[in-house]
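There is one chain below, alone, in structure tokens, taken in the form predicted alone.
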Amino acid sequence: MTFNIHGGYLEAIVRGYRAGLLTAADYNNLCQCETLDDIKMHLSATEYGPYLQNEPSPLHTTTIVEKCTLKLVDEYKHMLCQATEPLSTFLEYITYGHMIDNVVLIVTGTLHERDVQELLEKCHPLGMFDSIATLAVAQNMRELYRLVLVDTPLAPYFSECITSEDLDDMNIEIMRNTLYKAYLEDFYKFCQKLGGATAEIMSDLLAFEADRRAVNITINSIGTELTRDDRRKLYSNFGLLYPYGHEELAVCEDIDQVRGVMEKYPPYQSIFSKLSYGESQMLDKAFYEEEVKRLCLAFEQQFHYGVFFAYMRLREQEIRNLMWISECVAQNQKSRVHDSVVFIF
């Protein structure tokens, strides 16, 4: 009853933003474009117009993605400024995933002796925090936590990955997945505490995210030295696959065994039925398509915070679509343009 006192205005705003998402007709026109300037011209008639209008030719894919991301950031900041508790905390939770990706990007880049300034430019603007540039000085997890992350919202998630081992590619990937696991579980608990339609809708969306990560961790760790127990520790403690699906995924040795496990769960059976045996390249797209369906359904109910999460995710998917189309056009690979585009409407 009292939702609209604090959340009504912002829910109206986010539903208005959602109306500005690109439609199937927009994507069909974008897929016909011959050059990046054609893409810019088409986008000038959409909500991205003001962000791209002053960009000189020749355009680069990175510029298009950067400007489209800037629009998302501006919208997010506007919503965050207007939000009161507990919505403001909910909105902050949405950015923690980007923070984790940024931390991993900087640490991996430093390990490979890349320039810190160049790495900072590649970071997602929603996941920036004050001391991010100093990440480059850390030699192991303990230092990373003590020098930098202790003052960020990610601090509580680090308790499970503080070791004195030096950072290498394998450790960093384990760190990313351990952080993500702790983050998703924390976000899930927060949504449960909010109760009502928010808990119901967000439980479904976060459970899907946790299950997708479990499948990706399994597939990516096949053939590496990661033990079964270590693999199981990286799975989130909730979701449709928890706990029995996790037990089975932990012992999978190839993609077809993963498929066998997933086909026991009806919501995921339809995803794997789209793939031929032994094929995992199209799995990401199949998962994205399923996620987009679920995110669109979040808008069917009112008076809940799931619409904010859904909108941010749909906009990020749209930016991924634009990046793929732009890359295909720039590299003259127009025959592949439909391979990775996920239609939202």
Contents of the next structure:
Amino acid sequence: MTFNIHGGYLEAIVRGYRAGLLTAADYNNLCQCETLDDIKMHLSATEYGPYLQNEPSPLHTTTIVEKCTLKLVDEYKHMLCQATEPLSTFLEYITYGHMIDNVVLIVTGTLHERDVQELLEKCHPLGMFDSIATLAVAQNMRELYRLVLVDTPLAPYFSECITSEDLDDMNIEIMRNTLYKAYLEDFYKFCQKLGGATAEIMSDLLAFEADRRAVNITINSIGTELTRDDRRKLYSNFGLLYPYGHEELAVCEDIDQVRGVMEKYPPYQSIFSKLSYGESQMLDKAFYEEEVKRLCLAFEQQFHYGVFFAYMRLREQEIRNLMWISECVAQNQKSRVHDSVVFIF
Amino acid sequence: MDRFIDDLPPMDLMRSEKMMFVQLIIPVESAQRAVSYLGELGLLQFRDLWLRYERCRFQVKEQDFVVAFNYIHYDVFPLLQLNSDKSPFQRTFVNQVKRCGEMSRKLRFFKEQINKAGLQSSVHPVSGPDLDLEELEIQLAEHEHELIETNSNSEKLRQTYNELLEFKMVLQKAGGFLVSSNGHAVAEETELSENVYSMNDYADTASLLEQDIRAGPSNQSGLRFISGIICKSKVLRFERMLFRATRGNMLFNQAPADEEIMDPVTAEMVEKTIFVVFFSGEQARTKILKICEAFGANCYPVSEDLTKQRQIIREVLSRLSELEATLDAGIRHRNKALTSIGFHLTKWMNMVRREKAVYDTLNMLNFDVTKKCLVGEGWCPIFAKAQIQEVLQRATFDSNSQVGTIFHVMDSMESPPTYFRTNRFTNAFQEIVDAYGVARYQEANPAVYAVITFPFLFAVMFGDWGHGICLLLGALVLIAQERKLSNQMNLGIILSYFDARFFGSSLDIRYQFVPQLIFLNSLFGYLSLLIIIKWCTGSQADLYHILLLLLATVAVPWMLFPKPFILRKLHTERFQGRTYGILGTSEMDLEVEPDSARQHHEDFNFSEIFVHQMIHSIEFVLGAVSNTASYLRLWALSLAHSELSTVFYEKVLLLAWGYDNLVIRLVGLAVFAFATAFILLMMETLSAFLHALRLHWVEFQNKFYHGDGYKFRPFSFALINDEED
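Moving from the form predicted alone, what structure would you give for the form predicted in complex with its partner chain?
Now the full complex is given, and it begins with the chain already shown.
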């Protein structure tokens, strides 16, 4: 029980932060808002208050999301400053996912000749690194790696996808998934190394994440040129579906086959049983709901790092909810407001 | 004895103010004024009627269901509608609150601007013409618009100015590089110089510069260069990136800039570095330009012809001085505007804050069924009734309302808030007590005693009066204090006696208070007596030992047993009576229903009460021993203090003085002074305070103090201003 010497303070902090998450009552009020100003007014009574109070009145959805993300980033930075090893490494691992997304965003954007500054503004602030703007210079993967990414923590994940091929949409998407696969496996290994309750809880959460990605990859690649072997290569080598589920997923040709595979696994049966046949729209929400449930459970146990991961994920979900609500309010689509909001409590 | 206690003069601080629950029915036209007058008076605590439904639901769980249900719907609030399903932004005055929020945002913006410009906003508000909210809103909007416009203008100017400044520095420094490298590559550079800039293009604006460089040297072979300026912190990474991108086929020269450049957005000074990159090939050129863009480096063209260079520098300098003048004028203009805002800022802020508070309070009120009146509820002290009525009348009169405000007292099932009228001196002690827990309504207030005992205990524990005489004095105080040890503890129990009397339970007195008193006094009262006798005579008083010990032994079962049994007996009697009563009136179903619910609530559990009493007794006996030990800290702390002083005096100061060496003496003196100031004065003060706090909270208050009330928080402008400041 030496956890509290290094991690106790931050665990207390993160549990305090968690208490600030919006509740179902908050969401209820937010969903009734008529304008974005109403949303701002409601949020001013929550922990987001100080971040929104100096915004002039005609608000935009982007401003709300930006400021809410800023709060998350501030909290993250505060925790990172206070953290000691191995917690600081753990916290850094959490951001690598955003880093991969940002890299892909910039590379895709440059490919379609967007302005770099505009792209930079769209990047998630947690996934920023020093030379991210230079990504625009690179022409192919090898250059991408040699010029920029060799300095970043993502470098080791690149070993599998260094090719001289020119960048195109398909290649970038494959790169994203390969990177993600390597990242998840690395994170998984790191958590196993930490051992104890952290390993136990994180392996569960990461396995869920890996399985969800496997399902998404399968569904997204149906009807594309991606071969079965290539598809198989993109699945992470752990999780509930590994290895037999992966074999079956790799040969799926439509969503109902995926469903057939997934229903063999009891934890995922409940997710798919909510969906009608042939439907994949609500799948995301169902997965998010399941994820939130699992993340909340991580707070039930003490003395482990899973709470940090869970908190970051829950906040991100909350920001997604706020974005959705704000968009619905801004575009007068209030009937759809409940479509993708996932209540956290 | 009872009469003596009843005859005691009433103490303000001992019991909290008597409160009453009032209902206000205010006509809409005078509502705003009435509430703002009440805010100036600051003696009425409004209750949020919009939350009432929630609270009642909560109470239903806690108390009995039927009573609360009837209470809400039929008896007391016939006029009101329930608004449970409406969220906060659907309240009546929400638009006004929003407007106030917007105005205070603008005011914050002004304040920030004023601070940024290094001006002082006047602390004393100027007495200008009184504005109403609408006028103020318009004024603020105008000011904000003007300010934003001037800011964006001066930002643009600043941008141009920075570009020119950077260009000037690049010209000066980079020119140096080019001259120094002249010897190596004469041929190429002469070629270059012809290709680089024709001066005629340049004169227009600095923003054309970047286009110029793209259109720059076009020869396909040979060495070319790009010059520019970049933040100092990025130079290393920039150079590394260039090296990687060109695979090392480049030459990088850098020199620090002489002046710092102000960032137009953050208004911070940034250190920059000037660089010149030599390279060859068209591909490398595009790459380098891209990298420059990615790193936010500004590239400026430099002519190699010295005469041209001088010419450009001259022009840049003249333009710079022009711009500087314009910038200064802009800043002066802005500062003037800001100063005029600054005169009124404090006043405006107060005004907006007040208005917002008024509307927030109005939002707690509710429309009655006719929609012509606002209904409010709240707590006020009884003595304030006349004042509040006077204020309400004034509001009615001032707003020319036809209908007066109705103000009447109501019953409430909530317990009233606790309100002590304190002055500056007693307030500190009240705060100490409140930190432990706010007194229950009309509960005996330990702060009365804390006013005297707290400084006293503190003084005793610190026990020092300037390190000379104080050792002696401290010892004297200690001796004086030891006699009072048990008496103080008696005070706590006597207070519980007063409390019990106040709440009318004689049972507690006879079977709890009396044995407690006997137990305590026979053991510990005797202890202190013994100490005194010992000092006085040195003889022993064996005779009383056994008697007192016996008394104490008897007190324990006395405390333990009678109370639960008597309670049971009483309950049985009452319950039987009740049953008959209900049987008699059983036809009237409606009235019986709440009654029976209440009975259910009062269901008697003998074992529970017995266990409770047992715990209480054991706690008391153990507490008596441990608390007595706790009061030993009075002695222990002052002893520690005196011992420490001695040690520092003897082992540091005297030891050092023993040497004839001046240096050693000085060092000794320094150490002694340090120890006196930091250890004996600062640390000891802290520890004495801490222990005085503990003695009050734990040893004194646990004997009688419930501390589960809630504070009276009237709607008051004075309080709101305090909070904001």
